[in-house]
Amino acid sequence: MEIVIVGAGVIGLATAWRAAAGGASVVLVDPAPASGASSVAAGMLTPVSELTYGEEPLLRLGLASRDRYGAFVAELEDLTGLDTGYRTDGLLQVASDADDLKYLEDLRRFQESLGIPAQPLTGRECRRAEPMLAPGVRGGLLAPEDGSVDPRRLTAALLAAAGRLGVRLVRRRAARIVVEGDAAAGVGLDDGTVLRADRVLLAAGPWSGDLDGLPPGTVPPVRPVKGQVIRLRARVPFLRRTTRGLVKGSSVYLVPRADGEIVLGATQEELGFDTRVTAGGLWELLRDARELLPGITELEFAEVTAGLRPGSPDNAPVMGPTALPGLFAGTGHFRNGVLLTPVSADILSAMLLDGPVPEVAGPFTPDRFSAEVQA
């Protein structure tokens, strides 16, 4: 089986690794591997905190992926000798006022109705868990099984693992899909080169549908959703675990790394392909973070970045065969790309290799949008 994967972000890289391990000959096409949303993301592994009413299938997918992470990174680190920054020290969600606390209480009841235990904490217990929290924090929830990973380290390890298994990386832009006999037969590059393939996977985030030659409606629309992120540095221990706060209804999170880095994010802006870092976006993040953790203003300012999350019409992943035979989609992971990497790689590689597909993939195939596209 010869496979071409367009896009070397975290989903494309992990799928290439798994497909190569399954015996396929794999070519990855990306002019700048691991430089998109994967390089900006904070790396939270928090399916429960991302829960929204009506998104139970996405929750099941997130839990399945989180539960795969330990074995996934152990295999990856053993193969490459590279650390991924994987941590399993839980997630603390906190509320800054009574309305925010009520939201967390409603979320806890909803989680428990789905059989997911949640540990409520008083404000004092929250501060005992994270001493740098502000005195005004009203209470919170602890998700002890959640964690984080460093996406930059993760993608570096995935690049190395894919290389070890013979995956060829082509640093060019994919320009078109080659269609022969009403089926995908490869990818044409921006320099005119054609890469022949039995199957093609589009994993290029919000650019997945931009290739020439795609029949109309083949790939569901995937829009870019901008996220601005701040990286700070602490010279002494500041946070023990990933902490997510609600401040007057707005959500802000902080993800600590072992080397003292703290990732603060993230805005969510529907501004097309705009990747400018703005004073307003950074001010909102720092304002809300300071409300929860006043000492944050003393941390060293290290980096600011903006990335583009790929959002499908229902903000859930699009994974599976498209209406064009031989062409597969692996995009639309929105806020959850890093979290969903292990399960997405299992799903997509199984589909590409005609293997058994995990049941949790069912709700996320491209054909769920077919009626909408036809309309």
Given for the second form:
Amino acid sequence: MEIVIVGAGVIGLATAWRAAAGGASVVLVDPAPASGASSVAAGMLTPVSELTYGEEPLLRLGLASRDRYGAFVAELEDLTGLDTGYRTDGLLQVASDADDLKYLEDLRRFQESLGIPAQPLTGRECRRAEPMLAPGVRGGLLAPEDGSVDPRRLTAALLAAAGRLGVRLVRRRAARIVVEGDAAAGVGLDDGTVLRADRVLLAAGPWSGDLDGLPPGTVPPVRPVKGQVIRLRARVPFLRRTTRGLVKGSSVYLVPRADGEIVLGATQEELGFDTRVTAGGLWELLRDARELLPGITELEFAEVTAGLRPGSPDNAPVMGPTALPGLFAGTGHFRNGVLLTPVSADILSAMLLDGPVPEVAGPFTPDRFSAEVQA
Ligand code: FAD
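Could I have the structure of this protein in the form predicted together with flavin-adenine dinucleotide, to go alongside the form predicted alone above?
Following is the full complex, with the preceding chain placed first.
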């Protein structure tokens, strides 16, 4: 089986690794591997605290992925000798006023109705768990099984693992899908080279629909959703675990790493393919973070970046065969692509290799959008 994967972000890289492990001959095409959202993301592995009403299938997918994470990174680290920064120290969600606390209380009830225990904490208990929190913090929720990973280290390890298993990396832009008869037969590159394949996977984030030769409606419209993040550096331990806050309804999070980096994020902006960092975006993040953790103003500033989350029409991933035989989609992972990497790689590699597909993949195939159009 010859497979070409377009896009080497977390999704393309992990699928390439898994498909190669399953015996396929894999070519990965990307002019700048791991340069998209995967290089900006904070790396929270938080299906429970991300829980939104009406998104129960996505919760199940997130939990399935979180359950696979430990074994996934252990295999990756063993194979490559590279550390991924994986942590399982939980996530603390805190509220800064009575309305924010009410929101967390509603969230806790919703979680419990789905059989997911959440631990409510008083303000004092929150500060005991995280001593740098402001005295005004009203209360919180602890999700003890959530965690984080460093997406930059993860993509570096995935690149190394894919290389070890013989995946060929072509550093060029895929310009078009080659169609023969009524099926995808490969990918044309920007230098005119054609890579022939039995199957093609589009995993190019929000650029996944951007290739010539795609029959109209083949790939659901994936839109870019901008997110700005700030990287800070602490010389002494500042946070024990990922801490997420609601500050007068607006959400902010801080993700600590073992090397002292703290990722503060993130804005959510519908501005097309715009990756400019703005004064307003940074101000909002710093303003809300300082409300929760006044000590952040003492931390060293390291970096600001903006990335584009791939958002599908229903904000859930799009994984599976498209209407063009031989062409598969692996995109639309929106705010959860890093969390969803292990389960997505299992699902997509099984689909590409005609293996048994995990049941949890059911609600996420591309045909859900064409069914909606016909209804
Ligand atoms: P990308 O990482 O965007 O990769 C797409 C790749 O395709 C790029 O390398 C690009 O160069 C390549 N490409 C584009 N066009 C072409 C072409 N024509 N030919 C070849 N290659 C091409 N997720 C979490 O789970 N937890 C988080 O805490 C989290 N935080 C986030 C914070 C921010 C600010 C942002 C922006 C995202 C965050 N995410 C998080 C979401 C996560 O980053 C994405 O869902 C995930 O990275 C998507 O991965 P991907 O491989 O689909 O796309």
